[in-house]
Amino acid sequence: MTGKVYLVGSGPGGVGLLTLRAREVIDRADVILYDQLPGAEILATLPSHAELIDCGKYGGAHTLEQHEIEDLMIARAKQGRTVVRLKGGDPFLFGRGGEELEALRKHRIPVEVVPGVTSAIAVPECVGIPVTHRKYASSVTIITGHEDPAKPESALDWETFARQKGTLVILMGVKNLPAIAAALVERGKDPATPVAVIERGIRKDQRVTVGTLATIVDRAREAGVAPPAVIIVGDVVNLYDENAVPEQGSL
């Protein structure tokens, strides 16, 4: 009998933002293939009875290549086991969950997607930055920062992004922050546009660096900004107040 695979989003970090459905399928799993992005707090709660397989990326090196991860899920499911593919945030937002869904369908493996809270919205809001606001932004665009916008073959339309009046949220963009800021300004975005970079969002060592498109690269360099981080570009950043960050996790 073929088992089943669950593509599970663990949220932006911490068990408090893990959904009830995610908790349920994790606790019942026979096999869990996990990334490092769910964070130590969630990974510490993985059941001891399950086979735990580290699929994370560390210092640019992949523990397992994508095709190896997909092959493992398929092989374990064909053994009749319940498999959880555990990812940070939401599995379908820059998490390659769509590719995994295709691979599983190709092999007729039963699959369920368990949505997760995405850091693209949760991390900004937990420091008091709403990605949309009636006065400042009626739209939000979520962009991968993993591509170099200076490359002619980039799939990202930075000219369109520069013209947009709403909020830009960029994930996985710390390494390419200089190129991203330059691409937006070169294509007409006001250099005075506010920018916030939120490192390790929603965790105890969370840190926020603010500036503008003209200054954020230098400020991030001076602060030693490092991944994981969420970058927010737009007027909503002006609502950030380091002395009035909303409390998290208190009753």
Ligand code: SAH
Second form
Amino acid sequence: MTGKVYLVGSGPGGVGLLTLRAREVIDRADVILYDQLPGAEILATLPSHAELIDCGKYGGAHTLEQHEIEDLMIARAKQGRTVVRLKGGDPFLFGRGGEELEALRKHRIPVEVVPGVTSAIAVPECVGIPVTHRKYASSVTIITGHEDPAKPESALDWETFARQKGTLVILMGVKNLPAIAAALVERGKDPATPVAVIERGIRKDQRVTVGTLATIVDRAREAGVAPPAVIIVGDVVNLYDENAVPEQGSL
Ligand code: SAH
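Would you mind giving the form predicted in complex with this ligand, to go alongside the form predicted alone above?
First the chain shown before, then all remaining chains and molecules of the complex.
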């Protein structure tokens, strides 16, 4: 009998934002393949009766290649085991969850997807920055900052992003922040557009750095900003007030 694989989102880090379904399938799993992105607080709650497989160090050298992760999931499921693939935030937003679903389908492995609270929306909102707002932003665009915008073969259309009136949310963008800010300004976005960089959102050591497209690169460098961080570009950032950050009860 073939087992089953659950592709599970952990939410952005606090156990309070793990869904009830995620908790249930994690607690019943025989095998859990996890990344570091869910964070220490959630990883500390993984059940010790399960086989726990660390698939990678966040932002560092991957301990397992993507195809090795997929092969492991498939092999364990074919042994009849219940497998959880645990990923930070939502499993299908920039986490290669889509590729894992394809691999499982190809091998006809039963699969369930457990959505997670994405950092793209939750991290800014928990510091008091709504990604949309009737007055300031009627759309939100979520972009991977992993690709250097200076590369000619980029799959991203910075021309269009620079023209957007709504909010831009950039994940995995810390390393390329200078190139991203330059790409937007070169393509006509106002250098005075407010920007916030939120590191380790909804975790005990969360930190917010604010500036504009013109100043954020220096500010981030001075602050020693490091991943994981969510970058928000747009007028909604003006709603951030360091003296009135909403309380966070999920920690
Ligand atoms: N699937 C995840 C995103 C994976 S890409 C989700 O839906 O949230 C990894 C990126 O997510 C990081 O580089 C960072 O930009 C962002 N990220 C995830 N959790 C975060 C957190 N707690 N604080 C800040 N950024 C976070």
